[in-house]
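To begin, one chain is listed below as structure tokens, in the form predicted on its own.
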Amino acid sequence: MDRLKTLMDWFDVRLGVREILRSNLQGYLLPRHVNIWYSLGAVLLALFTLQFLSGILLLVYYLPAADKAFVSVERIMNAVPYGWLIRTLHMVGSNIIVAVLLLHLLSVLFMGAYKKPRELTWLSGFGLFNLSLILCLTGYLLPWSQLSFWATTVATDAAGAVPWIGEGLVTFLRGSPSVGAGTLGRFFALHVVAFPLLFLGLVGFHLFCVRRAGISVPPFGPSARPAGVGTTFQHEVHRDGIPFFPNYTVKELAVVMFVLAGLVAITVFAPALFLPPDALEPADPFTTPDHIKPEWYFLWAYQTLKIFPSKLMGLAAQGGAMTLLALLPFLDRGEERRPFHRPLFLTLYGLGILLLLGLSIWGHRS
């Protein structure tokens, strides 16, 4: 302990480490009535860290070649010590991340936390949500199973509906006219190098925006009021709030442990939820399975393409919806954040969730 204190003193004299820790831990005050939804950011950081670490371990044994990828995954699952655990944690973790991201996005919408002055926080978070979906899509192909091969074929084929450049866009995404070894190499490079680097940069910017603007007060209870915003920058200070550490950190840690316990439970007792039979067969370009569907988080998009007369209209509807969400802080410029004082938004919010659930269930059962 004495050596640790001496080392801390050495850094403190040169960098003021103790002051940095004090101002960002005990000195950083959060709203007194923060609820469980505010913990989802910490949950996501824990899950992202787990994905990063498990992904590095998988890279030790995974071989990104069309004739070796599936065999290498089988070896990880059956021969490498604890390989089954690492691979299944990585697979289940990606699904849990999307679920938590969706809950985080919905909670921010419900509480109006996307409004001025947090437009950049919303845009960076929305970008992280979409980038996470892309990471899932690129990683989905890597096991080179029947399911991943044909699901990727269907997903990339949708780009062919774009006028004039559709055929070239499909070839660009696949690295060849059809899904093959070039696609696997391209998706591998994107999944393990390009997108993670972009992801880390976006996470850093998002956390900077959150810390710089300050945590918004929950828009609930008798003391909740519309948030007045001036024309100059002002960090949202909560003088009667609770310290980030240890008061709030303990609550966050409890939620993180609860989610991680659920992740481990699914990994050990119910991995088949995310590992259907077609995912256990090697890819065969000459045999098309009877029923190939995307992962649950893409079912709404899959069904949207099916219900419109053309794929182009389906893509346009999806693009329009995502653009509307991205630009929401610039369209909804009112200061009112209390959900039940925003009846029009609350109605559209509920209808949007029902539509998303309905399309997903329809896509699953069709």
Contents of the next structure:
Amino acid sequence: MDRLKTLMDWFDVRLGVREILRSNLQGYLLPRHVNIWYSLGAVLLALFTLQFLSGILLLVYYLPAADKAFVSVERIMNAVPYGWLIRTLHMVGSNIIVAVLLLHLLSVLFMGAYKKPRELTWLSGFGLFNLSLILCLTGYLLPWSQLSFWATTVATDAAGAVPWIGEGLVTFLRGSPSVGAGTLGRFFALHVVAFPLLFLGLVGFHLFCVRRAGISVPPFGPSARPAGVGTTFQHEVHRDGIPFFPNYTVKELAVVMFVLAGLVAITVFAPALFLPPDALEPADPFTTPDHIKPEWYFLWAYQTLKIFPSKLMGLAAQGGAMTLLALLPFLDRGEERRPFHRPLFLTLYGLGILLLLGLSIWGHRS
Amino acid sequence: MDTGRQGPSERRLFLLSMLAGVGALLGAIAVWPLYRYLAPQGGGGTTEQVAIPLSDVPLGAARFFDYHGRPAVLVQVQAGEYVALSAVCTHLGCIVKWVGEKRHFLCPCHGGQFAPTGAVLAGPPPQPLASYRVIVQSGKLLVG
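Please supply the coordinates for the form predicted together with its partner chain, as a counterpart to the form predicted on its own shown previously.
Now the complete complex, all chains and molecules, led by this one.
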């Protein structure tokens, strides 16, 4: 313990570490009634860290070439010791991340935490949500199975609906007129280098926004009032709050462990949950499997494209909905954050969730 | 009189020790699959013979091949007399080249020279090239 103290003293003299730790851990106070939904950011950080680590490990054996990719994934699953564990954790982890991202987004919406002065936190978070979906899409092709090949064919084909440049855009995305070795090369580079770098930068900015603006008070209970936001910058302080460490960290850690337990449980007891039979066949560019469907989190988009008479209208509807969501803090500018004092928002919120669920179920059954 | 009650510092120490123990256990559980995943597989320890067609090794020529994950070379030094050697220079691990006209091996890294039998002729290599057993069977050379 004395050595640790000496080492700490050494750093403290040079960098003032104790002051940094104090102001960001014990001295950083959070609202007293902070609830479980506030932990989802920490859960996502833990899950993304796991994705980065398992992704790096998969790179040790994965071969990004059209004639070798499927065999290399088969080898990871069947021949490399614990390869199945690393790959299944990566695959199940990506699905759980999307589910937690959705919960995080919905909770922020419900509690009105996107409102002024947190517009930039919302925008960066929404960017991270979309980037995560793109990471899922680019990673989906890499095993080079029938499922990944044809799901990517359908997904990239949607870009063809853009007027005038559609066909060129599809060819550019794929690196060739149809999905092939060129697509694998560029999706691999995007999935393992370009998007993760962009992602790290955006996460850094998101966390900076969270820390700088301060944690918002949950808009529940008799004492909850609309937040009065001034015209100058003000960090939201909570003088009667609870310390971030250890009080809140312990709660966060419990939620993180709960989600990780779920991830491990699916990985061990239901590893085939996200592995339909088409994912076990190597890609065949001349045979489209019957009833090819995207992953569950893209089913709503898949069904939207099907119900509109033209692909362009379907794409425009999706783009419109996403733009509306991204710009929400600039459209919904009232200071009221209590959900039950915002009946119009609450109605649209409920209908939006029902629409998303309905389209997804319809897409799954159609 | 000792009441057997523990003070807050003892309780804290106990909890920290328990936490450290559980953490160490979980860490070990996570590290073992990681080690097994990254540990080299196959290649080492196998005793299977490697078969090379006789026609691949004409008189005075060398044939390089993979011997259980390591580069090796076969030479027909005299009519019907074959030698199998490791192709890894004993100096710093570069792969030796066969110089047909001079009938010796040359290491391109630091100029070490080896006889067709593997013995050191010149240069810094401290030991001869490792040799393997070769037998001729049914038109094939079996190494190992």
